[in-house]
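Listed next as structure tokens is one chain, alone, in the form predicted on its own.
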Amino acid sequence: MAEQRDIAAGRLDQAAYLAGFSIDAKVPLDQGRALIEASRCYFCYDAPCVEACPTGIDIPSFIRKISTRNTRGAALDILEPNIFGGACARVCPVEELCEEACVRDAQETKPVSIGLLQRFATDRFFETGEQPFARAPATGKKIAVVGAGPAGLAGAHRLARLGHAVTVYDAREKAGGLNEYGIAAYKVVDGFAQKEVDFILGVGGITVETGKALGKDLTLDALRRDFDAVFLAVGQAGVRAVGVSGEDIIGVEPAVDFIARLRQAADLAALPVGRRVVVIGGGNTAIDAAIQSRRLGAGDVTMVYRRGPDDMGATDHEQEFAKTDGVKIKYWAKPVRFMGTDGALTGVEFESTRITGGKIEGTGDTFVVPADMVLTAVGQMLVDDPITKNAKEPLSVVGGRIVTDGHGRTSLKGVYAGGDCVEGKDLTVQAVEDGKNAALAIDGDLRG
């Protein structure tokens, strides 16, 4: 008889779910620590943290205004180069950006805890309710947004506050992108994602309309025609597909749709996970999918990568922080097959690699982890049909990415391109960066 998929909900009880997924993964600083964190600071000129922030946020003048209790000052200096301030305090890799950067760090190995005293700046400011910014006087000039993730949000707001009419359009039924949709959910409680959308779009000037998905309710040729430009922030909607036999087994998914399920749920408890949870890849996707899988009651999480821990694309402080939470990694292996009897998941086979001559290979060996669930986390691609495909002019796609000349300008003239969809870092700080120079491109192509 076959071996039954192990797969329920309500593994843990309630008090389980609102420790695992209602509590911050960073403790935010109270007034008194950031006082103290802020006094650490060398308020360098030409400080390299500064450098080493892709949005440019000025993070000497942020954390002295801290210092001396110019909370909303502090939180202004943040908010004005990168809107998605308080997001990307909660989940940018600031130990690889601007902390590996911190002149302290390189003295005393603990650098000033810049992505905490970024938080606790716009945490603060947030609870006042205040609108910071204005619109300038309307140019009568309107623009399509297609994608309400950070970039396409991030160019929305610097455009809405040009002056232009911008109309926001999503293929989900919210805004927010992967901040909504994609991160784990520790890293953003209580329901932060929406809030910062709000305030976003409280600046005026932007309409958004959800559940409209480029390809089948909107065409880029009609976009170009009804709108004085159009901005492409479409990220990376397809889901690479790991290439190996019994990947239809029911139990074997994307990681990207397990946590938007668990994202969107109303109750944890519902969520089924496996007792046995096999996440394959090395991204921070596959982090948070390992994590949570374990936060829902997952007795045993294995993650599987293909290199070494060096090579992964999840910080050393994300593999630490699964490790803590119970996740167990497995390096240097790739998946040979699924495995199943009669429908029912059983494991996945893999074979150990190595490198050899600069390239990955098997050896042969193999082995079997036992499994009911597979979360696969191998990459994301641009779904290019709707861009490409029965267009009259199609862009310019090369290896998966739209190409832009580094301000945003596609190969079609009046459309831009921003975030993941684009070459660049695969980050919530970069998408906001790339979103901020096309509105400005933008905004400089329509003025002449």
Given for the second form:
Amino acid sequence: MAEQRDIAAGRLDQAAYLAGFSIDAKVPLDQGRALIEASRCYFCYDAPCVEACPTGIDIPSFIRKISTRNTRGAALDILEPNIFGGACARVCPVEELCEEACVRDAQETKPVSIGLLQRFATDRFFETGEQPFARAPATGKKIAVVGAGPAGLAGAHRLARLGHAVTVYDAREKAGGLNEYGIAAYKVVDGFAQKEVDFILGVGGITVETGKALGKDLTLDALRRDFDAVFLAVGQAGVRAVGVSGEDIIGVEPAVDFIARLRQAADLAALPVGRRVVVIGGGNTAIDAAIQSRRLGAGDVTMVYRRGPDDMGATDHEQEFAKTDGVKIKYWAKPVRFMGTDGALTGVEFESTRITGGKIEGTGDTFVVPADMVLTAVGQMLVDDPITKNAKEPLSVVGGRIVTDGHGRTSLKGVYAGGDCVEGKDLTVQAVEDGKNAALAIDGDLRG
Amino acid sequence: MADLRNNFAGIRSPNPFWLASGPPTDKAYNVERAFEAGWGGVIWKTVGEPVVNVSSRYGANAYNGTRVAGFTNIELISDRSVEINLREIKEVKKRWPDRAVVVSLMVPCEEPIWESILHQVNETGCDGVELNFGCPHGMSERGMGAAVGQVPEYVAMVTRWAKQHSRVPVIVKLTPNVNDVLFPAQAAVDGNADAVSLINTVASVIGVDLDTMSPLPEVNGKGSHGGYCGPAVKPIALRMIGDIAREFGPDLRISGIGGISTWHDAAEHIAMGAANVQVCTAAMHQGFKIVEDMIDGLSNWMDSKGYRTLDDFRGHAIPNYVRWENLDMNYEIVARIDQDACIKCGLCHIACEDTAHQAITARTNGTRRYEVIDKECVGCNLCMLVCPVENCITMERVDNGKPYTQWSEDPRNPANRVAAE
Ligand SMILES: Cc1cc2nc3c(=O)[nH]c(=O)nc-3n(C[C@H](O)[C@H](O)[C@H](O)COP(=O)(O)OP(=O)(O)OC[C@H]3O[C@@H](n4cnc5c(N)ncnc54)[C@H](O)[C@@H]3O)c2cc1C
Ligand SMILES: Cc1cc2nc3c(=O)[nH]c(=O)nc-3n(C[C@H](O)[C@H](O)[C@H](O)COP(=O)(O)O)c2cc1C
Ligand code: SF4
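So the form predicted on its own is up there; where is the form predicted together with the partner chain?
What follows is the whole complex; the chain from before opens it.
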């Protein structure tokens, strides 16, 4: 007889949920530690870390200001080029950005903890409740932003500062994009994502309309008609299918949906999770889904990736982090089919893989991993249908990304794009930079 | 193994590391702990008419993560009675016959008072006395300490009284708060002092609290100037000790004080002419145990150099301690940057570019590469000093074939040009 699918809520006691989701993944610095860490910065000239930051924060400058206890100055050095400096301090994979470039890493394989210092400065500043940014005199121009994620809000903020009137539309119920619905809970505890949104909107001149989807409630043609410019920052709303049989079996679902549900859950103890969870994929989404299902009480979590550890999208740091949480990572195997009885999941059949002549191929050996829940994370993609459907002029989309000129200008006049929906690193910090750059391009173009 | 035994103007100790007069030597309890830890001697906290101290008393100059780069105090001399101090001194000396116990004294400038206290001190069996002519705050306002040390006539006069009434060697402790330390040093010699010790603390204000607008350390919203010491004052001490050693030669015994935290600092003091050394702030910062490495480190270093006794290198830097006009005008060096060691912080470039001689490149073909442009480099050392990687930047001699030439002979000296015309 087939085993009953074991999926249940409330596997842990309350303290365990708190420990797993409400405690910062990285312990924040206090004043004393911040001073010690800041003193390690050499205040480099032409500093490599600045180059490695997609938003170009003047890192030596803000760290020096921390060390002189000019914390407000430090925070503004961060927030001026990167209005999501608070989120970035929490979510950036610094080990492959600024901290990887730190000269201390070359000298002693221990970079200055730039991320934690950034967090220190911004946290302290937010505690004051000050709104440091003001708007320029009104320009009379109206701009529509579609998508209230990091790209959309960073763009909106810059546009508002420059004196434009901005309306941000988002299909979801809350603003914030993946900061609110996607990033692992333990990276942004205490409702930080919404507090940050409030801080950003605090500049004024931005109207947010949630529950408004482009393609359903809005059309690009209408936005182009009603606004002086349109900034598309819709991210990647679609999930790639694994493409093997049985994907519709109950118990198989995209990891991003599971994470979004988790991020919005009022009570984590009410959230069901399988006893045995299999996560398919090798990126950060897969890692986050695996860790968070473990922390929800899944007894056995296995990530299966079709290539080796070095090919993974998830950094070494994150793979280690997952292993510390008791996640098993199985490399070199790809799913063949999802298995179920009476439409309910029982397991996944995999085939071992290898590289031959630079190409990945199955070896013919198969094995079955029993599972009560499967989370798929083999990639997200742009859903361009709602944007382009029935449009008078076509928007150029290549390889699932909206084509831009490097300053956010798309193939359509007056239409700009940035963030995960365009080519580039799919990171919060890159989305922020795209939003800022598109805003500057829009402003420049409108002023002629 | 090196022999660290020290004979300082007739005062013997197993090693040259003494605790300077101050809180570490305030009473028998501290001094015995210091001796247990291995200190060679102590100058007892200055004894005199007991004072009352305030709180707070100390301040520190914290710099870039270093908690105590410099230290200041507004404490006065001992706040315990002469009798208690002298009784404890006598007991401690009896228990620790091999260690140096020196009594620091400060009393008003009247011979009978000095005579009376010295007679009591003579009874303790101590090894020497040190005349505190240095304290820059509190006591000087009462006509003692630096108020005496700054007037050579008083120094000579009080030293003479002390020599007359003391049965043990007399050390005169000099203040750095003078224009030229050679004058009070000469006065001590004129008064027949057996030795001098220096430096006492440097008159200073360590900082200001920007909320209360009080100078620091703060006493209920107000501050007064204090005495600065610790690592930051070592350069001042080395210069003054060197000046005295150069002027008076090796026969005048000097006890080096000021900013000594390690054996290395001590060795530098001795090379500049000190016959032994005294430590205060470093012990207050990290406790008495630091003396272990001071002894061990100095001994290992002396072995590595082949110095058997302290006298083997005492004052060895003095023949090389010359006046500017005796430096070789033809000596040339340039900076060399080890590209393999370079971590690309750019600090050498920006220092030279902004404040020196624009002699270091920044980027070549778009990549960071810091290289010295020899013809622009004046050999100032700045880049080497700011480079955070040890030995990455070194200074290399340029063989220009020119002979040693001092300024008086240099053709670039306007005086020589006039003569030639
Ligand atoms: C699970 C997960 C974990 C991640 N972890 C990290 C991390 O730790 N660090 C990091 O740097 N990056 C991480 N990322 C990536 C990062 O979240 C994204 O790169 C970033 O959010 C992209 O910002 P964006 O504004 O372009 O898109 P999004 O944040 O996706 O925002 C797009 C917004 O557009 C809205 N939208 C979409 N379609 C429409 C439409 N038709 N009409 C109206 N609104 C629409 C969406 O509702 C959404 O609010 C993670 C991503 C995922 C999925
Ligand atoms: C708190 C404190 C109290 C001191 N009290 C005396 C004193 O009573 N008599 C004295 O001669 N010197 C006194 N000094 C000066 C020290 O003996 C010493 O000369 C000076 O601190 C420099 O040495 P350092 O750099 O090792 O501290 C005191 C110093 C400090 C820090
Ligand atoms: S030694 Fe002085 S002049 Fe020469 S390269 Fe270095 S900083 Fe420049």
